[in-house]
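As structure tokens, one chain now follows by itself in the form predicted alone.
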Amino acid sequence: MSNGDQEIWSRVKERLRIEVGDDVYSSWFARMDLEANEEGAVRLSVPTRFLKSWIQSHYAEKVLACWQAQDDKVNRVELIVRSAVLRSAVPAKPVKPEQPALAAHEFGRFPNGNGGYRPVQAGDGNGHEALGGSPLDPRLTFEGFVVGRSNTLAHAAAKQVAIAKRTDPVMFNPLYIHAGVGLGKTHLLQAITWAGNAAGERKVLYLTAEKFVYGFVSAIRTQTALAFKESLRGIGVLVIDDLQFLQGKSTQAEFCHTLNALIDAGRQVVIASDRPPSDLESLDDRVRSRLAGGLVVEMGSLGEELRFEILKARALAARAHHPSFDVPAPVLAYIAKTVTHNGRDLEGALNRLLAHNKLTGHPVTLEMAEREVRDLIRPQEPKRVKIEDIQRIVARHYNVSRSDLLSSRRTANVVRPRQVAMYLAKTLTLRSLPEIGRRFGGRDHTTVLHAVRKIEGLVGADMALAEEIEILKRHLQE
């Protein structure tokens, strides 16, 4: 594939983003890659069957039109599903990719308690007559989860949910777990589903937000919306992954009704997202409030010791299929020290060592590791700044309270700190003007824009203010 093809693909993606909007693009197209462009046929890949099905059903013509606008020789776009290398390195067999996840017996197996697996039965609660769950990865169990300082609370809460009996009072509802990419959210949610269904106490249904949207839209099209709603509300434990991808007002309204109905009926709800409830700008205030009313747990970044333990566990799992695959401890320590971004990068590093070892027959050495994983060594990302931190630090610096910043008071000793805090929120976070206004006492976005422009104008002429803002920025990024 030539550099020219990649340049065209970049322009196609940009055109697609403009036509469908940032939110839709991020939900459905951000993980799409170009595989080939040959004789008028473009081959694109996505990581899941569900994404392939959704894009083919809803956006196939638009994707083709965007390509043809850049290259009129293209007459066909083909979608394929990417495969993952490491899945072949673990003992458990993955789900057969050719089988759609439409019923309980079609998409998984349960641990049998003796180290093996038994087939899923229709009554196991892993699916429902009107709604199939998302596929489960047999590797993602509590036994395979490595616990460290950054995820201890999330793991303990998830385990408590999984082992709870039908008659036990619900301790925290919903359980809301948030973390960045590759830090173990999906692993915990699927572990809850495996363990909960294996216990047989309650039906546990695992859904990605994408699958929830797909199920709801399909139910409306086939006029089975009532059955869809009843199916969800009959679940003992509803597990929703990647809530940030929940799109559409009607879908969000149905999710809100389902959430309320389950919680009010004493059913357990578990949710994962890449951000806390307060940062889910696309969701209604009532949904955010309900989500924040349970137990909200953040999973932090993986420390070096935890990364080392994860690598050890993954290498041991790989050796079950490849007995000659030996990774010396110094190599594991090197990867744990240098590959710091997330757990998926750790798996990627181990994939490369396994592939190199199996394809060349060369033993794994430190020199090989340094060569194979160098592009996974990323610069340290700056600290993610939260609006709550900005409000707290600005209030302390100017000797006012956080409630003063959120209030309607217009006295000079409050107005300036409030404007500074809004300015910092706009420059140090990715939050939109309306969202910042909402977080500052429900103000209009024009108020935030006025504050930002006011401080921008003053910084150039007032050296003391410019220095104050630099000090505040340093405190926030420490």
The other form holds:
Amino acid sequence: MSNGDQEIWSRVKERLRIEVGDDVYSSWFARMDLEANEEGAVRLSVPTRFLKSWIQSHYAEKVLACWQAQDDKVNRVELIVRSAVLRSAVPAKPVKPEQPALAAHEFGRFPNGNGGYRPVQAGDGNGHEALGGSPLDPRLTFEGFVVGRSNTLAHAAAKQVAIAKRTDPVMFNPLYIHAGVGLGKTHLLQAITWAGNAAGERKVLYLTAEKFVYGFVSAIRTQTALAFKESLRGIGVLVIDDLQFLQGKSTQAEFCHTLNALIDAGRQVVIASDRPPSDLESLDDRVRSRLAGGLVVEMGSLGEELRFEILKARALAARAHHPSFDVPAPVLAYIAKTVTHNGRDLEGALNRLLAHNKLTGHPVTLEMAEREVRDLIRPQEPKRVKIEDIQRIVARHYNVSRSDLLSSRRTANVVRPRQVAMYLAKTLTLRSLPEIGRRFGGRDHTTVLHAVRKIEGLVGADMALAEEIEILKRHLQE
Ligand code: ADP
Ligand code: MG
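Switch over from the form predicted alone to the form predicted together with adenosine-5'-diphosphate (ADP), please.
Now the complete complex, all chains and molecules, led by this one.
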């Protein structure tokens, strides 16, 4: 390949960037390299299969057109995954080797009854190859899940789903679990998958939303969309994690289709997301209502007691591999008290103690724990506030109804409460202005902005209003 080719490639990239915009460009094309340009056939490489199939199904024509604009001899653009190519000039950053098509070791790991895992042969030839479950963590089982006040219902529902027999009527469909980061969603979902597959009653497939998209997009590319759907239909329980990442019109249409097909066929669907269905902004209304039509369960933040129990269980589990790792109860209590509500930080804290213990040989003491986990101690994370709660509490406070707040009435006694509610929605949640507008009876985002500015302006001068808002905020956050 000549320098001239690289020069043309630079120009093609520039053109591409202009045509698709900076954001799209850096999301999808920043890691695309030129591998060869031979007799009109250009070969480009990307680091992952996901990128490859996405670019192929969404931007193939655009890329070709950009090339042809620079070099009219080009008639074909081929995309490959980089690790499949031997590169002479290895870049500084190592490229992770690609997984085989179905990654049998991922989806196909089932407990074999004596603590180990045996790989399950993948590939029954009906499109499953392209489907591929997401990797499962062997620690995320029901046995390792500690039940407390904040997750009793979610746990019970998950358990029910996992042990249900093929012939049992489906009790709630879909089961939709939502909670903030690190509160055990993935843990529960994977526990369902492990337990369900071990029981052997129904095949459980666990997919992250990204994996779902990937499976589908690549299936379309290889013209096996039908096979893909067929294989989905062969699944007893479909588990989808982190639904909030599902985006894009065509993906959603397909998701909706899959959801309907599975539910109508009496198959169980389980979904986890960081927000309730009503707050999934980009989702189609039909999908949203279908999601809300099953059982929607929220898991609250982990209370101190639950944190303690989780730590205890984790420390015990770690001890199986590291017999010298003894964490005294006061240390567990200290961490449970000071390290936030998030399960990941708890795990991080224990890992620090373990590392320290292994590296220095010093026993775990309170002093050591205080030193080691200091930076994991954060001020209490604010509670997730929902727009619904804001509307309910503001309406009650001002003695109007929630539908007044959402209505188009413009009398003073509802205008102010409505503005306050919108202001609170903007300051206490991460929702965008258009989303807030939508949730307030389909108002325009400029209306929301006006309300927010109005209240911001007033609280500076109006002490009574400022105090009222403080009270409402406290009420919403406790
Ligand atoms: P999410 O998916 O909700 O962000 P995860 O399921 O990944 O959260 O949980 C984060 C960490 O906290 C994991 O290590 C998980 O095992 C642990 N964890 C959370 N809740 C529990 C629980 N109830 N019992 C045991 N471990 C938990
Ligand atoms: Mg998760």
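Computed from a predicted model, the values in this text were never measured in an experiment. Numbering follows the first chain given and starts at 1. The term rigid core refers to the maximal set of C-alpha atoms that superpose within 1.5 Å between the two forms.
- Annotation: Cα of residue 405 displaced by at least 2 Å between the two forms, core superposition.
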